[in-house]
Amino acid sequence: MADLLGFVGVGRMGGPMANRLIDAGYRLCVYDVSNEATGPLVARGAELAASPAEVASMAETVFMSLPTPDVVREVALSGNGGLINGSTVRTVIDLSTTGPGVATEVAGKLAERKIAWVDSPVSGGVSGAKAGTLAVMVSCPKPAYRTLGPVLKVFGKLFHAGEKPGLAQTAKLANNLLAATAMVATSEAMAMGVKAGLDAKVLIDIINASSGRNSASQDKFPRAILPRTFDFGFATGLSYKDVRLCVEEAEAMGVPMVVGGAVREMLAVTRARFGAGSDFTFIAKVLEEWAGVEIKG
């Protein structure tokens, strides 16, 4: 039987991580504050902590999948129940996209107390942390990634951006900067088309077909939008914090982003419009509003 693990935040996203843990035979100790997120784990054999304290004095290697940068912050540094006052913990792997900032900022705090930091956030979605096809960025020193290689294999591919704190949140920030481009881009093009009289299925298709092929054409649009469900899996308030990150990362070191910047004000519109919760489709509606077209099949 594995050694066991901990898992702190088992959602949307960290709850099929978990579940492929259990699948691949690990044990785990798991914390959320849903009970909603936790009882199906509980109902296949994880123990239940009440606290991430209480999963980092149980495993010594402890798993986070958090939403936002300042929620990590607090799980792992809290005075009072978070991971760094585990009594067990060595290793903290962070499965979340917080940016370099905090990662630097967490890894510093941890590292005084002996407890190792491993950026490792991801990409793929919720349909791929349920088919173990994420792709799994990973910043930590060499020796560290081969150790943990196997266990983090199970969520997906691995890729070693680097051995400094923040380098695989670099990574996931430029990702989910143009994944977002892609989805507002592709809303004001597939406007413009429907608006002079183009089919969507249609244009989606002579894209697909050509030079302006991109995620969003490709996966988004033809799963969510043109079939009208907006379903994608991806929140807009998500979304806009990876954006918002990236802006603010890059403009930390000097580096324009000129495009960057009004994708970031495209989702704040799609926020203030439709709400953090909505899926992050929801871009398309605003161009379908501002245009007085249906995007559809």
The other form holds:
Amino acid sequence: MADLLGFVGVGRMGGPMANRLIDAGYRLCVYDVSNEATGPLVARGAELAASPAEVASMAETVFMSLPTPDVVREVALSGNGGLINGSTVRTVIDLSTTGPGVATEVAGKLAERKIAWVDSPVSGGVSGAKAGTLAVMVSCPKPAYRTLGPVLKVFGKLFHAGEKPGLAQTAKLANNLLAATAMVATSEAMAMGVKAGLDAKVLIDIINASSGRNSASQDKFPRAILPRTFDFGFATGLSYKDVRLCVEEAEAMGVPMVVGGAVREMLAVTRARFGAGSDFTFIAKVLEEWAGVEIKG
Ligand code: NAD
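Complement to the form predicted alone: the form predicted in complex with nicotinamide-adenine-dinucleotide:
All chains and molecules follow, beginning with the one already shown.
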């Protein structure tokens, strides 16, 4: 019989990743506070658990893909129903972006119960999660990395970021600071260009053939802003959380982040104007409102 894996948090990212595990022949036991999220997986044969602890009593290896550090801490450690209370679990793998602080804390608490911790944040968006082309950043001891390699490869390309809990989270925060910075700076450049009379499609084509090209100009603008769909699939509240965690980590280490601080404030403005649940491509809408233009084409 195929291995049984646990999966807690099957939303925009966790859902497609769990689907890929089923495609690869694994059996799954899932839990999410949203029945809408678990429904399609249960329809494909996944078992539905009533709590994270129940998942951890069925599966030796449990994945998490959850929104914030607080939710990861609660799901992993909560006295009533947390993964730590499961009778079978040996390894917990966190695919969420939650920063090195919570990774270190939860890893320590799980270790007291002889449960191994792996932080494994991912990059590549919902489309990468569906296609299995994510960048998968992993920190854990080398032997565990070798053992888990085959199952993690179902999600994409693996990078061993180090042995210490939280190192992969730090790599992910560095990446997401850059992705958010590209969104903010490209929105500013595009709003200025369109206000001056440039066609948005022409300007994005020029940038993408020139030295200013970046992940926002090459992907987010052509896919979700110029066509006015604003449906890239990553929430403003989550991007704000990533950049906040990054700037806080940097501050704690005495590394000033002048640009990072400004990007965090732009995300705070976007969140205040359009809500935490808005797509993070709404950053461009803030610039559109300030400039009095529409970046379309
Ligand atoms: P999401 O909100 O779509 O999914 C999170 C899921 O967790 C939801 O289904 C929610 O119901 C569930 N959940 C919340 N609280 C829970 C709890 N207490 N117990 C069980 N389930 C709970 O978010 P997402 O976009 O899938 O992001 C998940 C993580 O992956 C985040 O940390 C995010 O930063 C990261 N991430 C997202 C993207 C992206 O493009 N969306 C890309 C890379 C990484």
